[in-house]
Every structure is written in C-alpha cells, then in structure tokens.
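What follows is a single chain, given as structure tokens, in the form predicted on its own.
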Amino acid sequence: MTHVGDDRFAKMLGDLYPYGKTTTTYHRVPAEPVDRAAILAEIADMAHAEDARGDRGTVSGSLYCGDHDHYHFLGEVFDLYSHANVLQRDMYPSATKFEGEIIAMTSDLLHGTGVGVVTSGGSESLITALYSYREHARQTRGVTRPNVVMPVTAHVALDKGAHWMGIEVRHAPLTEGYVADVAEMSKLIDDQTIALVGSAANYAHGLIDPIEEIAGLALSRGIGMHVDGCLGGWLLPWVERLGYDLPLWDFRVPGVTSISADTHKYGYALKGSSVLLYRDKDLRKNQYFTYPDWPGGLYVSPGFAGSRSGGILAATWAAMLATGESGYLAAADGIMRTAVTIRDGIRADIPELEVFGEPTFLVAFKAAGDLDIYLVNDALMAQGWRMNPLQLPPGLHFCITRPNTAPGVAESFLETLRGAVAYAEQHHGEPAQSGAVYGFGGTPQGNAMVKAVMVGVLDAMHEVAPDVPAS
C-alpha cells in the first residue's frame, strides 16, 4: 500500500539527484585529471540553472542579496585568501584586521561594546552562546544540571546545541500574538537555568519577541539573556533608521548579554559568516579553549572551529564596505515596502488567510478557517513560488529579500496567492503534496515516522546519485 508520505519521500530523494542522468557520477578519483575548462563549464551550467529560480524573485529567503556583480566582487576577494588558514596569524595578520573590524562594525550597529567573535553561521553562533552560558554558570554558580528557557519559536539550532552539550531545553508557549509568553517563561526558571532566549525576529513568523520584558526577567533572576538576531540582526537596525516603529531588542536593553547576527543574510556577505556579540569579555572568555600541555605546542582556539579560510573573513569585510550605510538603507527600504504590500494585501483582499502577529520583513500566514494551507502551497509551487512551510500551527512564510523587491513581484505574488486559495477551496479534502508529512507529527508514532524519513533524507544528501538508466 502506498501512502502520500511514501510518495513525498520518494520525490524528496529524487529531487536531490537532478544531475544523475545529465552528468558523470564519480565514485572514485578519476585516473587522469579532468580538463579544467570542462570542469568550470559543467559547474557554470549547474550554477546558472539553479540561480535562475531565485533571480526571478519567487523564492522566500535563501538568497538575500541577488546581485551577481556583488557576488562576483566577493568571489574575487575570496580568491585572494581562499587558501589562507586564519589560525596562522603570523602568516596572515590581515585576518585580525578583517575579523576585528567585522565585529566592531556589527557591534556599532547593535549598540554593543565591541566584544565578539566571527563564526561560520547562525547555528554556530547560537550553539557557541549556549556553551558560554553553560560554562559561565558552572564556574560562577556551580550549576551541574543546566537548562535554558526559550519560546517554542526559538531557532532549533539551540535545541541541537543543547542536545550535544547536555543542556535541558524548557520551551515556553506563545501569547495570542505569537511571541514569547514571558509570564510562562518565568515559571520555567530555577537555580539551574543558565540563560533566557528571545528572537529578533524569529524564523517561523518573523516576529520580535518582547525582548525588554525577557531581559528584565533575566536581570531579576541574575542570569544571562541571548537575543537571536541571526535573521534580523543585519536588517532591523536599518529598518528602524527608516522610521519604522520597532521595539528595542539590542544592547540598548539592560539585561541583554549576547546577540547573534548573521552577516551572510542581510549583511550580504558570502555564506559561512555570522557574528556573535557579548556585552563583556568575561562572558566571551568562556567559549575559548586553551591547552598548554600538548606536545604539538601551546594550543589556543576561540571556538568550535579549527582551520578557517581567510577568504570568508576578507569577503565579509569587503561586503560591509562595498554596501555602506546608504546601500543597506536602500535595500531595507525596498524590502520593507515589499513586505508591507504583501502583508496589507493579504489582510485586505484574502480573508481566507490570517497573518501571524505584526510582522516586519517576514510575512507568515495561516488559514483563517478549515482551508488546507498546504494545498495553497501546492498551487504556489506549481506557479514557481517557493515558500517556507510551517507547522504547529500549519502555515507558510515569505521572507522578503532583495530579489523579491523587483517591480511587480509583490503584486504578482498576491495575485497568485488568491488563485492558490481558490485552488485549495476547489480541492478541499484532497491530500496535499507539499507539507503533507507534517500531518503525521504530534504523536509518538507519527513523530517516529517523520524522524525516520528525515534521517533517510540526510543519508541521501551525503551519498552519490543512484544508478539511473540512460535516457
């Protein structure tokens, strides 16, 4: 018997290997070198084909800049340092300039003290922050059974890091406005709590948690508070400067002790860079690792990573300089105008849908009645739109980036969305092809099935294309 979930799983696996029939699959190193021009041509064909979808402006998130001249410039910068290992500062002292100034510029943007580190991305920033809080609590308060309190919408990388480091995660529910319920967070704190977490903005719904309230709670209980600004950290400051009414969420808020902000998102750097800021050096030093007794010499490491390419540091630094305040403000203006058009268009003209809370640059929506939002997504996908599906409750979100700000994109999306709602109404009761697997969650049996599927996909992502018959 075949189930919708089986079909969906098979399709997901098939989507991972689109080049199985069109390119050579390598199972071993070729006996002779492959011509470099041929390699470049094959890579270029794949890259251009894959970029075309995002360049149309029909993709939520993923591509934050979309300017291929900018990418080419950063590629040139990366090329100059791609071979450099920034661990070896005696050989590459420029890494100290790049890293220090990336941290300083990010800190200035978020009203910090200039204390931080550069990481490989949001997940590493969040997990590193957790580690610092765990070690700080162990050393200063003797905490042996650490827990962290955060809303259910906090990024799942925190759950991953907590799983690895033996930290209990205590999830607090949301208010009716879909932000952290601070009163419920308060009930979860005890003498083993190492930190509280809030988001600016959260991934699911694009909403800013009540950071001032959470930070005040943290201060009153003598614990730290991390703001996950991985998504919004390099955009919200410019949005505020444009005159949009935003709550305070950065280091201007007493009680906020660390913030993460991804430079490879709205900082328009290449993928693989994020900044983790601390209010003071005393907290930051907890993430350092030093080992004086190794036969290989004195070993020092600022975090989880060992070798790092100087290309990422150089390109991130170059992205900030090449964009400048005027560039960031112009990008933020286009993003917010687009987001407001989509938000207001849904509220005014599509009563079958409901927008989550009061969004800024990311607009999330769900069915207002018994409409199947995943059927809506099926219809959007058929028209070339790639949204991010949500669950608990079911929904979709559109994270607005620079490619989406092209003239006519917002209006085209709203028109397609109206048609997608009509499609869902016409096909009411039929199983959706997109997001259908979510429907199996929420029970031990269902979650076990979902996890098995997810593990299968991860396995497939690390394997070569299966043998396929020639066309």
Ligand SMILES: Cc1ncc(COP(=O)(O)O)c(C=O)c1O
Contents of the next structure:
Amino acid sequence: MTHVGDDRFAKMLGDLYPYGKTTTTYHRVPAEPVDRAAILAEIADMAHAEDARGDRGTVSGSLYCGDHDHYHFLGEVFDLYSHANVLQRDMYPSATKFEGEIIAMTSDLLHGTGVGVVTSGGSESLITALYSYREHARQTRGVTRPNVVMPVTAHVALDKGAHWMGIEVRHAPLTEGYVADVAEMSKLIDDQTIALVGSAANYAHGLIDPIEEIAGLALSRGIGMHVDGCLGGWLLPWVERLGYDLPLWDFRVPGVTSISADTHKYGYALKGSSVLLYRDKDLRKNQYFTYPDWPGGLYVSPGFAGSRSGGILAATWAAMLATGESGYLAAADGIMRTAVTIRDGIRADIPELEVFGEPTFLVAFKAAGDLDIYLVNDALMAQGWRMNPLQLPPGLHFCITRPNTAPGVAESFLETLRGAVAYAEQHHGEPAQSGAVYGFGGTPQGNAMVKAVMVGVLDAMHEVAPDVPAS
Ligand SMILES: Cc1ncc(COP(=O)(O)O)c(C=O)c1O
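Having displayed the form predicted on its own, please output the structure of the form predicted in complex with the named molecule.
Below is the whole assembly, all chains and molecules, this chain first.
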C-alpha cells in the first residue's frame, strides 16, 4: 500500500546521501591507509560545495560568522589542542585559564556573578540547567514529581531534557504579541514546579519574552528562572550598547537565576561550545559529580561530558579575543541594519505577509491571509534562499547573521520574497514541497505518522548510503 507522502519520504531519505554515487562508501575500515592528500581533497570538495550557499548570504542562521579567515585562525588554534583532554588538568592547566576566562567574559557581558560552566552547545546548557533545578528542588523542597513551566516557544531541547529526566513540561500559550503569557504561566505553577523559563530571544520568532515579569513571578513563588539566551546571549548585549531599545533580560533582572549563551552562535566560536551561567555557586554545584571511591581514582566532573577537547576551549577563547568589543559591535550593527531593512520592507511592501511581534535580529513572518507560506518557501528555495520553516502557526523565519549583511543581500531578499508571494498566489491550493512534513500533523493519526517518519529519518542518518555495494 502506498501512503500520501511516500514519495516525499523517499526523496527526503535520498537527499541524506548526495555522495552515495560520487564517493566511496566505507562499510568497514579500509585495509590500507588512504593517502592523506586524497582524503583532504575529498573533504575539501564536499566542504567547499556545502559552504557555497551560506557564503552567498542566502541562508538563515546556521553560520553566524561566515568569515573564512576567522575560521582558519580558529582552526589553527584548535589544531594546537585538538588532541588534549581537558579532564587532565595536570597535563593541560591552560584549560583552566581558557575555561575560566570564557566564563568571566560571558558573565561580564550578561552582568553575572562570574559563576558558570562551558558546555558543548545550547542543548547541553539547557538540559544541564534543568538538571540543576531538578536536584535543587529535590534537595531543598523534597520535590519528587518535578515540572517546569515555559512558553510553547521555549527551545525544544528543554522538552528533550525533560523527557530524559522524567520532568513534566507545562507549556504556556503566547500572548497576541507572540511572547510568553505570564498570567498563563502563573496558573501552571504548583508546589512541584522546579523552575520557570523564558527566552532572549526564542528560536521560532526571535522575540524576547517578558523576562522581568517572569522573573518577578519566579521570585514571588520562591523558584528559580532560567533565561535561554543561547541564540541572543552573545548578540543582544551589543545590540543594546548600539542604542537599540531592548527590555532587560539578563542578570540585572532580580529573579533570573541562570542564563545560557552560546559561544558557537553569535560568539563566533567553532561549533561545540556554549556557556551556562548561574547566579550563585549553590545552584551550580548540583551538576558537579564527585566520586572518591572508584578503583580508577578520585573522579571529579563538572557536567555531562567526560573527556573534552582542549581545542574547543582554546578556540572559543581565541574567538572572543580576536573579535573584541569593536568586532562584536560592528557585527551587531550590520546584523541589526539588515534585520531592520527586512522587517520594514515586509511591513511596508508585502501586505500578504505579517511579521511576528517586534523582532530584533531574527525576522519571522506568516501569511496575513490564506496564502500558503510553504509555497512561498518553495519559491524562495528555488532561488537559493534557505529559510527556517515554522509551524503552529505556519511561518518562516530569517535569522540574520554576518553573511547576510553583505551589501545588497537584504534588498535582493525582499525582491525575491515579493516574487515568491506572487508564486504562492498563482499556485494557490497546490501542495507545497517544503515544510510538507508539517502538513501531516495536527491530528493524533497525523502526528503519529510524523513521529514514525522522524524516527525513520533518524535511523537513516546513522546508516551508510543505501544501494551501494559493500566495498
Ligand atoms: C533559543 C535557542 N535555544 C537553544 C538552542 C539549541 O542550541 P544547540 O543547537 O546549540 O544545541 C537554539 C538553537 O538554535 C536556540 O535558538
């Protein structure tokens, strides 16, 4: 029996293996070493081809920096410590310098108290924070059925962490302005609530939740509050310094007890680093693990990871130094100018679209009428633009990064977007190719089918290219 979507699913899986027919597929370790130059050449071909679109400035989010000189420099730094295991501080005491200073610089930016840890990315920071709150609530209030209260737009890594750790997630709806509805959050709190969460800014719409109100609520109920600044944490402080009108969202707000800020996004570091800051050491120590009785020796570990590469720490530290305040400010200036041009251009000239709320560096939009926004995305994709599709409600977002700030990119995007809207009007009622997976959802059967498809994709992502004879 064929199902609606079988073709699309097959295509989705096929797209996972573009190199299946053009490169050797390894099912086992090659018997003899492959020539290093050949390996490098093959990787370089793939890397250059895959980078090309991002470098043209037509991609939302993902790249953040885009400066290949910077990447090369970070690569050189990484090279010096790539093999170093920072768990072994007697061998690599430089790790303490790098890690402590990364935390200090991030804390300074966010008006923190200098307490934090470095993690592998936003998800690890969020999940670790959740763990610390769960333990804190268990120890101080005897909480045994923990729940966390957050708006539906809070990052899904929190749902993942809660799923792994047996924490119930209570999702609050949004206001008409698409930010957390604090009154609704308040109704979801009970004596088992371990923390409240807000974002600065959230992934879907790039909006800053009313952090002062949420933190005030947290204080009044005697619980902690995490601000997910994974996306905005390393950008919004510079935007504020440039004079843009932003609400307070960092440790200047009483009641904010932890913040995550990803250095591998707008910190312009290599992928694999984020900072989780705490207001006090007491909360942080929940994530520490010490085990003095192991035959392998005294074991101390600050977080989820065991061995960690010194290369990431060194490169993150080097990214901060090599960019400097003036570099971060200049980047933020370009990003904001581009975002404002796009936001205002949509509002002024494309009445078929509606911008979500009051954006800063990420502009999300949806159809103002019955336009199919995924058809708009089809047309954008055909012209080489890669947006991030949203659902509930359907929309697209353009997270502005440095490659998008090149002269003419914003104007060219607006022109293509106008054409894409015209395309969607002409093809009204036809099924869209992009974002189609969302089209299956919305009903229990539909969502079950989406889940099955997603599991199939995850399986496929961990397998070699199909239809390739074993070598
Ligand atoms: C607001 C927000 N939080 C958390 C994350 C998760 O970060 P990571 O992909 O580094 O795990 C993201 C990623 O885009 C994000 O935008």
